[in-house]
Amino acid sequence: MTSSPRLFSILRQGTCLIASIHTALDDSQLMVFQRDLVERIGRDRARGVVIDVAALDVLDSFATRTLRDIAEMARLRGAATVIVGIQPEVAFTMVRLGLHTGAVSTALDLEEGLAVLGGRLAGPAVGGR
């Protein structure tokens, strides 16, 4: 029996979790992603979360709201969140449709997202973001 490919992965790197979405998720799959990620934050005692959406060519209103909700749940569990990899076309469409990530930080890619979290986890910086 062959297993279907993973739709997302959640990996630990130090005190951070890196959650990568590998393909478009329907609403029920997004809810599974949310549940699994929030559970892992507690289990791994994560202080930061990077959500990589680089593989997505669409972020609809439900997905955008779910990402904001995940970030708020992570914050309530003691972890900062950064969303990385929003494609230029996706960013353009999100702005045109009035979709936003709210107070959730974004970064260009995984490396920059980890740097943003590193700055936050190190404590307040003088003149920082």
The other form holds:
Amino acid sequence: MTSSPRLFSILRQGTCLIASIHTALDDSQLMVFQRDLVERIGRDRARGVVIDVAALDVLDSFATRTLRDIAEMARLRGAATVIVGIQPEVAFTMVRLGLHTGAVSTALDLEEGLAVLGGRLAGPAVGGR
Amino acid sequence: MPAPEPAGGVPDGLGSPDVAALIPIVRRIVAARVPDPATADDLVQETLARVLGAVGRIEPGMLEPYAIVTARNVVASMWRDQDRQRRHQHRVVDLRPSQSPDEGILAREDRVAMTEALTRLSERERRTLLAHEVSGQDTRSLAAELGSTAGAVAAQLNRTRARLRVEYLLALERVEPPTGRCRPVLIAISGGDRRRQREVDAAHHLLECELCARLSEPLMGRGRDRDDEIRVAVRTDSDVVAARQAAREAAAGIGFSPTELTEIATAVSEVVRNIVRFADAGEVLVELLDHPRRGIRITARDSGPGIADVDEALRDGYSTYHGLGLGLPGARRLMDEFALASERGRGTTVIMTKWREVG
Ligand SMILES: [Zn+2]
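So the form predicted alone is up there; where is the form predicted in complex with the partner chain?
The complete assembly is shown below, putting the previous chain first.
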């Protein structure tokens, strides 16, 4: 079951999941988010995940790592991940910190994130089920 | 002219092997005066926090003498009426007329002392300072009037403030310094002017002059308006969020840019996470500074196991739990000043400061 509906939401749209974080999350809440999302990816057989982090106040080392872990777990389950909504000042701080989202794709906003996933899912790299 | 400690510059003694080296002597001083070990631990931590807070503003040679007199001061002030002292200190830089006229005798004493201190400045110093602080005239227009540059006026204002704080404290205590060296030493400390501190051998003087030892601490800019402080107790993950949000809000109130606010919040997040991870409990103190200019200082303290190798903990790539190991070095990169002191088995204190751009 998805817990803490107010902290984040995970909605299904076609073969994609849209995971929106609604507020600043502490480390435990981030772990709950990770657990719920990875579980949903398996249950919904999602092929793509958009994570909207616009409402996160900071992307510090723990949050960045958690997002990378999620993307890696999603990849192992056959889903591509795009992170959207990283605010300019958050991005700037990440750069100063030497943090990066690694191999995880990013896009400006939800719409673009879905477009990135759409392109990828339609591409030859992803076969039919 | 040496400006007050520039922002952006990282102070010497960072990572503070210097400060760590002071722990034994501080502990000895406190233990000799305070029999209760738990109280002594607190006072040692308090002393280290104060010394760390001053690291950027004192010349390296003065570190040990300052730690010694601070340890004594901390012990002494435990016995004294702390509240009264604090209420005195907060006015050291506040030149505006008192908000409420019935603040009572303390406010009156403050005002008398401030008036007295102002009369001890030169006519020109006084006029410039009041035009700037009270009438709000900016440094550029002052420079035009005085046939000077804005930078020179700002530097002069800083020196005047440094003198005024000294004269204010002397007036408040109704004392005349016992030696001719006292004023130069006190002014060098008040201005955070490290070159001058060396020139007047402030380190040596602090150890032999009881008055200057006592006044050095309020001059270092520690005590200030209690409204400018926020304390957050730290036990759980959610306290990390509370601490970083408190710091962000406080910083927003004094006009930091959105990027700077995020940097501050992120640095707090990294540092406070360590308290939750490695110590059971701790506390974060957020203070707004206005000397030598506006800024924010965050002090994170815990009574945890301490960090075995501070240098290593501050090196990029260090990792104790499954984090990225960017916590402490990352926080240090985001702030203007960063100092850390850790004592094995007793706790860790991190003090970090970010200054507003000059404006
Ligand atoms: Zn003296």
